[in-house]
Amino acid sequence: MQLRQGFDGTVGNTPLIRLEGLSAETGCEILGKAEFLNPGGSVKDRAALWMVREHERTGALAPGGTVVEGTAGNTGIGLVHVCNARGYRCIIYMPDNQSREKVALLETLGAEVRQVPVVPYKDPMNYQKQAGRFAESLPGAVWANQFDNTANRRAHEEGTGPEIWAQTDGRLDAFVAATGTGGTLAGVSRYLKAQRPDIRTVLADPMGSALYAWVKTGEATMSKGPSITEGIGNSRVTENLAGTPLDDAVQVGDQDMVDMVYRQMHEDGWFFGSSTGINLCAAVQVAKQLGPGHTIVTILCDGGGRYQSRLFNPEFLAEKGLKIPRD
C-alpha cells in the first residue's frame, strides 16, 4: 500500500499543473504548483509544519503548549491544523481587514482569533508585535513569527523547491512568486539558483507594497495602494526574504488580477484566491519578456472558497471601484 502519514505526511508532494489557456496565449508552458491541495488548503501549510517541528526541535514547545502567531489567515489555518495534529492551543491574532470566511474558518477548526485594527508594522499595536508580546507573557508559549522564522524559509528550500525541480526535470526558465513573508519565494528560489543560477527568479508584487522598488532599486519604498489581495505585499523586507538572489520584480494591479481569477474560474475552472491571481498574470508578464518557447513555474497557492465575502462579492468589488469581467 502506498500511504501517507497523518497530517505531516500529507503536507507537500503537491502537484504540478500546466495552464492550458496561458500556455496557449503565451506560447510558453505556464506552470503552477498546486499548493491548495495541501490538507490544510494553502501552500502556508509547509511554513507552519517547518516552524512548529523547529520550536519543538529547540524545546521550546513543550506538550500541552501554545503557538500564537500574527497572520492574515492561511498560516494561522496551516498552524491550527499542525496543533490540532500534535496537542497544542493555538491563538490568532489577525488584521480586521481580512475575509470572514478566514476567521470563521480559524474558529471553526478552534483557534482563539483575536482581530486587531489594521495599523503599519512600525506600530506596536500591529498584530505581528501583539502576537510576539502576547507569547512571552504567556507561559509554555511560542510565538510562530513567519516573518522572520527562517524555518519558514527552509520548508520551502527543503521541499517545494526541490518538488519542482524534480517535477520539470531541471527544464524550467523562471519561476515567479509573490511574497509576504518572503519564505516561498526566497526557498524556492534559493534551491533553483543553487541547481541552475541561470533560472531566472521574479518576486510578483501588488500595489501598495513596497517589495517591487526595493528588487528594482534597493530601497523598500511604498507604492500606490492599497490591494484588495490579502496576505502579500510588505513594506518591509522580511529575514526569510533578506538575502535571495532575486533576478527581477513585476507589479500586478488589482484589476488584472481580478481579470485573472474570473478568467481561471469560466474559462479553465479553477477557483483560485487573489493571490494565485497575482502569481498568474507576474507569470504571464514574464513569458511575454522572455518570448514563446519558455518555461515559467509559479504557486497556486489556495482556493477562491477564502474570498467569496470579497472577490468574489460584486457589491466589495465595486465599492474598491473593481469590475467582474463579462464575456
Ligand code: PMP
Contents of the next structure:
Amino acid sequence: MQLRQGFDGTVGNTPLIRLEGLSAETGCEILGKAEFLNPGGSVKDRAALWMVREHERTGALAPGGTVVEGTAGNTGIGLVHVCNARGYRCIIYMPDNQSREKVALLETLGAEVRQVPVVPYKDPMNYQKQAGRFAESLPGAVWANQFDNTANRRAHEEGTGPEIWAQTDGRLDAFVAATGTGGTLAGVSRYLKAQRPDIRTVLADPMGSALYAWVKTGEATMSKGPSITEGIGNSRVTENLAGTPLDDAVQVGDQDMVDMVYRQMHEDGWFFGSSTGINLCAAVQVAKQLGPGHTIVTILCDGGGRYQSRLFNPEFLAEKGLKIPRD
Ligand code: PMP
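Can I get the form predicted together with the ligand as well, since the one above is the form predicted on its own?
First the chain shown before, then all remaining chains and molecules of the complex.
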C-alpha cells in the first residue's frame, strides 16, 4: 500500500509541475512546486507543522496548550489544522485588511480570530507584537512567531529544498520566490546553494516592499506601493531571511500579476493566488535574463479560492485601477 500517515504525513512532498504555456513562451522549463496541494491549502502548512513541533520539542507546548500567532492568514490556516490534529487551542491576530475568505475559513476551522488595525511593525499595536504579548500573558501558550522563528526556514531547508533537488535530479539553474517571512526562499536557497553554489537564487518582490532594495543595495528601503498581493513583501529583514545566499531580486507590479493569474486560468486551467502570480512573472523575467534552455523553479503558494472577493472580483480590481486581461 502507498499511504500518507495522517495530517502530518500529508504536509509536503508536493508535485513539481511543468507550466506548459510559460515554458513554451520562454524556451525554458518553468517549474512550479505545487504547495497549494498541501492539506491546509498553502505553502504555510510546512512552517506551521515545523514551528509546532519545535515548541513541543522544547516542552513549551504541552497537551491542553494554546498556539498564538500573528498572520495574514495562510500560516493561521496551517496552524489551526495542526492544532486541531493535536488538540491545541489556536488564537490568530491578523491585520484587518485581509481577504474575508481567509477570516471566514479560520473561524470555520475553530481559530479565535482577532482582527486588529493595520499599523507599521515598529508600532507596539502591530498584529505580530500583539500576538507575542498575548502569548506571554497566557499560561500554557506559545507564540509561533513565524517571522523570526527559524523552525519556519528549517521546514524548507529539510523539506521543500531537498524535494526540489530530487524532483529535478539536481538539474535546475534558478530558484525564484517572493517572501513574506522569508522562510520559503531562505530555506530552499540555503539547501540548493549547499548542493550547487551556481544555482541562481532570486527574490521576487511586489511593490510596496523593502526587500527588492535590500537585495539590490543592502538597504531595506520601501518601494512605491501599495500592492493587492497578500502574504508577501516586507518592510524589514526577518531572522528567517537574514543571511540568505541570494544572487538577485526582481520586482513585479500588480497589473502584470493580475494578467498572469488570469492567463494561467484561461490558457492552462490553473486557479492561483496573487503571490503565485508574482512568482510566475518573476520566473519569466529570470528565464528571459538567462535565455532559452534553462530550468527555473518557483513556488505555487496557494489557490485562487482564497481571493475571490479581491483578485477575482472585477469591481475590486477596478477600484484599484487594475484591468482584467481580455481573453
Ligand atoms: N504566498 C502566500 C499566499 C503566503 O501566505 C505566504 C506567507 N506569508 C507566502 C507566499 C510567503 O512565504 P514565506 O512566509 O515562507 O516567505
